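As a starting point, one isolated chain is supplied in structure tokens, in the form predicted on its own.
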Amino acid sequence: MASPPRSLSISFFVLLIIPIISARTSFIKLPGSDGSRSAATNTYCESWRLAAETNNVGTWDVIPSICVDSVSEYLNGDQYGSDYGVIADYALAFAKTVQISGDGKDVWIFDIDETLLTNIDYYKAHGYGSIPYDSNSYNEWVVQGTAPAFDASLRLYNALKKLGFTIVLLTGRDEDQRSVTEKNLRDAGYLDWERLLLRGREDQGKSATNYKSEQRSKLIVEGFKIHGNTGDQWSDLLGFAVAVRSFKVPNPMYYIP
């Protein structure tokens, strides 16, 4: 039998190798390169989730693009729930062990977005955090009022009302923002505070770290005795004239210095 044409032999040779080099190169994509999801994506998406919720990514301004739906799954499933609950028993495991002196100076402090009420149906809206802050429609959200609590922060926040401690709720929404923030709260079913601080015009520009300690520090020359602490930002936690115990609750979706 003749051989075949000398080009009929390179195309068969051609056809050969194109599979080998297709199937070499998918090893190398980045995840989520191609717009899929994949294990590697995911694995990703949960280590940096870790990392900012333990502070050690830094100054961050709005999620990596792939790991929305990683993001979005966690917190409209029951991971974040869970991860929350635990955090709060925690908490209220940490205030049983706490001597109430009934002079009414012993202080938990609360933070409320994302701490005592959930945002969540507004990041929904915005991406989940993937989009940059915008405080205009942000505002336009908050004068609604109409953000529920989280279960097991309302959980807590009662328990600790029944052993005796002295709420004070310590948030970066500014004063004209008192009244809505107080309804809101209420229908939620946060009841009895004993303090609801807001930024005021002197507060304005100050970063949130600056801005919470000098309200701690103002309750300690007062004389009470701040022995929890409870918010989802490490703005809401450190600096100083900190709590004894400080507990962070899990926010993925944004940092605030």
Contents of the next structure:
Protein chains: 2
Amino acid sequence: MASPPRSLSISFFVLLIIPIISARTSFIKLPGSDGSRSAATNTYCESWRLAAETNNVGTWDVIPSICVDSVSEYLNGDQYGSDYGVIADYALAFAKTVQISGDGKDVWIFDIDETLLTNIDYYKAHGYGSIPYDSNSYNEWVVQGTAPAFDASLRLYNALKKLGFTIVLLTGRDEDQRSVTEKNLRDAGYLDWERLLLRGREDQGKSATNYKSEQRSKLIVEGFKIHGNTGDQWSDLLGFAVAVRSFKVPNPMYYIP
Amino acid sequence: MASPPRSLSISFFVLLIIPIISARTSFIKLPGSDGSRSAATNTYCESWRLAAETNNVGTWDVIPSICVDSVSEYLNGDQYGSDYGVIADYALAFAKTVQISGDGKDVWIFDIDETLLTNIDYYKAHGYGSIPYDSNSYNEWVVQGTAPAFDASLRLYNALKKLGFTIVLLTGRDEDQRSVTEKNLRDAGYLDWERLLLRGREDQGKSATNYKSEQRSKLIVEGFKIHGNTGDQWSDLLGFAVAVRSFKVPNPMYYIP
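Show the form predicted in complex with a further copy of the same chain, please, because up to now only the form predicted on its own has appeared in this conversation.
Time for the whole complex; same chain goes first.
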């Protein structure tokens, strides 16, 4: 087959390349993992994250699909750790104002997942909350017992112990995950808690808000004073028998009612 | 006076301009209003704002001085309005699930300042919350009655009325600001509320949380059902007699206990 005349060939090449160049420099950009998301998508996703953190979204199942990249960027950048750090600082400032009685009854409660331990490695491999929760694969991850500590949470935990607080861990994990949870916590650096409260058989089917409120209520009946409570879910903090001060650490990946 | 030799003049010009260029391209940047704040300051201020919005800071008086520019940027950019818009969307989605009885007893409560009306023009002239609250200058601003509506709040307000909700306005403003408040609201586009509740003489000295809880409680005694409540302060939303769903709109400028 004969080649087309040279001038036609060049014109064809130019016609071919112009839309590629203009697509790359277009002001209207589609969401993507290369930082090319539109400003509007970024703004929306920041608003969504704030709405989720302030409990304005209500019950939600998965994160908005257009926000996967934005949430991933947040979790893998400096902001996520900084957010824990600033909250830990405010928690500690409050803790220092508490008059410790010395009878071991001054309690600080911590949730575990996304509060003391980070499961970011699991969520990284499962779409950062964009895929519906799968208990099988999640429990496989939990029994590995390799979740690391949040730096700021470990710092707060140790500072509270030094101040004389009694530490109670209150988690939605099941009783049959006690050993692996204890080992994971110790490996991550958390030592000498007073109690680790997990869901027993009688707690199955209860909302996290009810289950955790009931557990706090029992502590109060026992004579404990719950000064502080740190959790990544509003269901860790709200309900009844609430702490004097509650500290909500961020979690833009999942919601537990 | 004789001019310096031409070559000296050029050298002098070069010596003069080099530090200016290098200062402009330096990697270590001080906080400033020209977008040259350090990444660490930006990250800290974003964490502070999230901590304030999630009620982790506790009682606070003024915003951190290093965050004035960051807060100003947030308030004057697209994010602030977008945050109200996304929250209004979630509020409206919830409102549409409410079975309206038709007896006029289905209530939605709105706070006024920084919820229906924006006082951004006042705060712009008063350091965006970095200067302690001054009731004299603030009241001078209020009696001007020129605060505009938030677009998203006006949209939500009108949509709720269309759905059949009874609108109650519950504000920390004093009873003696009733007329100017009514006029300002109407001028901004808010019409046909059922009640405007302001602080009476008997409410002076009460915390906002108590005063507003008492007012909600009275509504419930009268047979109203409080389905939704929108406010920029946690003291608009928490306490007793709370709404079925509460919606916290942002306010990084001031805190009312």
